[in-house]
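One chain is shown next in C-alpha cells, namely the form predicted alone.
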Amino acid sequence: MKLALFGGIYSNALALTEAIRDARQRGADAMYCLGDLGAFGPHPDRVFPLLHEHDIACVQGNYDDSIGNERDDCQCGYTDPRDNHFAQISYDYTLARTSDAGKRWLRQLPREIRLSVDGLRILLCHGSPRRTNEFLWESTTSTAFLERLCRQADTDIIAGTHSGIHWMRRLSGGRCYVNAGVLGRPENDGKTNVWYAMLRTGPDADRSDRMSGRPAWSVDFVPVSYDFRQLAEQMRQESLPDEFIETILTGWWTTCLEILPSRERRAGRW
C-alpha cells in the first residue's frame, strides 16, 4: 500500500491541489489529512471540496475543533504573547469565514483514525496520540518517550503533524514515528516548496525493510511547488498580515519561532 499522509493545510487550497495530484502520480492508494485544515491562509472553506471530492479521510486537529466548536482560540499551544497574537488574527479570520456547513463537517472529524496494512497497525493523529496539541519535535523528543506512546497506543506505527517540519525516526521492535510536515507554509528553510509525507507497507516498502523479517514499511517525504505567488496575492486581498505574506514569499517564518527549540531555530534565519 502507498498512503499519502498530508499534514496542516491551514487553507492553502493551491498547494493541497497539487499535493493530490502528485500523490495520483505516484500511485497512491489512500489519502489522509492529519488535521489543522485552517488558519494562516485565505478563503478556508476552498478546502472542503478538495477533501470530498477525494475522498480524503481527516483527523480532527487543534484548529478543527475549535473552529468547528466556535471556541475562544485556535488552542494551537503557543506561550509567546506575539505568537498568540498573529495565532488570534488567523482564528478569527477562518472563524469567520468558515461556513457553518463547513464547522458542522470539522465537529465531527474523529481525533485519530487506526489502520491496519500489510500486517501493521497505524495511528494517524495531530499532535501525539495523548494530547492534540502537543509538539513533537525532532531535537527535544527522546526515542524512549516515542517508543512509550507506540506502547501506550497500542501501534506500530505513528503519523502526525502540528509542529509545521517533517521528520521521523525508527524505534525499536520495527516501530516508527513519522511527523508528515505540513501543507500550509514551508518549513523555515529559505525555500517555498511545502512537504507531505508517503508511507509504504508491504511490497511497496524498501527491499531492506522487506528482509529484516518484520511488517515492511518506508517514508518517503515529497516536496511540493505550487503557485506560491498566487496565494501571496490571495492574502493581500485578504488583509491577513504582510508577517504571513513573507513566510509564503521568502520560505522565512515570521512568526510562531519562539515555540521553535534552539536547534531548529538556529536552522532558520533567525
Contents of the next structure:
Amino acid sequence: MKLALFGGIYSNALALTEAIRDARQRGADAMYCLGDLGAFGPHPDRVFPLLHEHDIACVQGNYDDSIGNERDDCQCGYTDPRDNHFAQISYDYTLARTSDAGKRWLRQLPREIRLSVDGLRILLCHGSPRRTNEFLWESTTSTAFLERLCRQADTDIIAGTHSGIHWMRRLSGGRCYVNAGVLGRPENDGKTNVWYAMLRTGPDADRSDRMSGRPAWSVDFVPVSYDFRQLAEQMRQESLPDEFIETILTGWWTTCLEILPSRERRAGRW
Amino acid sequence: MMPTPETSPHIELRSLDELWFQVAGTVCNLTCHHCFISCSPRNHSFEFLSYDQVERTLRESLEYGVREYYFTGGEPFLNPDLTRMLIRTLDFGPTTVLTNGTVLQDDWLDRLRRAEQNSRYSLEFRVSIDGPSPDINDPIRGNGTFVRAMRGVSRLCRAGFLPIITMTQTWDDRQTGPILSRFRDILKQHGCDRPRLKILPRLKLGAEQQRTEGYGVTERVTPDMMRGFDRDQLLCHHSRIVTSRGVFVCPILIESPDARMGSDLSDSMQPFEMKHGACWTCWQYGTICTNTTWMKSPTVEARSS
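Please supply the coordinates for the form predicted in complex with its partner chain, as a counterpart to the form predicted alone shown previously.
In what comes next, the whole complex appears, and the chain from above leads the way.
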C-alpha cells in the first residue's frame, strides 16, 4: 500500500492541490491529513472541498479544535510575545473566514486515526499520540522516548506533524516515527517548496526493507513545488502580515522562531 | 481559607520525560541573593555527582523512555567531569546545561560543540543573567557578574551555540517589554545574533526568602485549583532530579525533606503531595524549569489526564 501523509495545510490550497496531484501520480492508495487545515495562509474555506472531493481522511489538529470550537486562540503552544502576536493575527483571520459548515466539520474530526495495513499498526496523530499540541523536534526527541510512545500507543508506526519540519527515526522492533512536515509553508531552509510523506508498506516497500522478516515499510519525503507567488499575492490581497509573505517567498521562517530548539533554529536564517 | 496539609493535592508522575542531574550539588562560585536553594562556594549540603553516578543513571533511564536530560547545580561547570558527562549524555538524548556563564572555557566549549555536531541531539546552554545591565543584574548576582557572564555568552556564541538567557524577574511587569528589547540589543552587541530570552518568576525560597519574603500561608495549591488544570504544566508530573542525596521531585524543592522520593529512579515514581509555596508558583506560571514551552495551553488536555 502507498499512503500519502499530508501535514499541516495552513490554508495553502495551492500546495494541497499539487500534493494531491503528485500523490495520485505516484500511485497513492489513500491520502490522509494530520491536522491544522487552517492558519497562516488565505481563504481557509478553499481547503475543505479538496479534502472532501479526494476522500482525504483528517486528524484534528490544535488549530482545527480551536476554529471548530471557536476558542480564543490557536493552542499552538507559543509563549514568546512576538510569536503569539503573529499567531493571533493569523488565528483571528482564519476564525473570521471559516464558514459555519467548515467549523462543524472541524469540530467532529478524530484526534487520531488507526490503520492496520500489511501487518502494520499505524497511528496517525497531530502532535504526539498523547497530546495534540506536543512538538516533536528531531534534535530534542530521544529514541528511547519514541520507543515508549510506540509501546504506550500499542502501534508500530506513529505519524505526526505540528512542528513544521519533516524527519523520521527508525526504532527497534521494526517500528518507526515519521513527521510528515507541512504543506502550509516551507521548511526554514531557504527553499520555497513544501513537503509531504509517502508511507509504502508490504509489497510496495523497498526491497531492502522487505528482507527483515517483519512487516515491511519505507518512507519517502516528497518535495512539492507549487505557485508560491500566487499564494503570496493572495495573502497580500487578504492583508496578511508581510512577515508571513516573506516566508512563502524566501523559504525562511520569520515568525514562530522562539519555539525552535537551537539546532533547528541555526538551520534557518533568523 | 488557609489550606491544611490534608487538603494539598497529590500529583502522580505521568511519565519520566525529563531527567535532571544536580551535578554540582549546592556548590556555586556565586552567592546570588535570590537563589532558591542558597547555593554558594561554601554550601556543601549537596555534593557533586560523579561520572559513574551519571553513567549508571543514564543507563537506568533508558527503560523509562526519558525524552531529555538537564544538568544543574550550583554551577555545573565547577564539577571537573561535567564536559565528559555532557558528551556522554548526548549519546542518550537531548541535553541542556544551566550555567551562570562565568567559568566557561573555550576548550570545553569547542569539545562540546564537536560532540553536539556528532550527535543527533541538541546541546542547549541556559545562562542565568538577571537583566540587560550591571545595575539590574549585579545587586542580585554579585559585583562584576554581568560583565563576566556576558563574556561567557560571547564564548558560547563564538563556539557556535545559541544560548538561552534566563532572567529571574525582579522588576515590575510594565518594564518587561523595554528590558527584553534592551537585552536583545546588548546580546547582539556581544555576538549573539539570535537572542533567546526566557523570563522566570521569583521563587520565594532559600536566599530569596531572606531577600524579600517567603510564601504566605494561603499561597498553596488546593484540590479545587487542580480541577480541570492541565497537569502537564507542572514539572513534577513528568520529571525527577538525581542528587548526591537521592532522587527528588524537582530541582526547586531539594532542600525539603519530603521532596526526596527515593534513593534511585525505580523508587521515585510515587505521587507527590503539592504542599509547598513553590508548587503554587509552578501552578501559576507553568513549567518554568524546562526549555520547551508547549505546555502553555490549558484547553488541550493530555489524553492521559
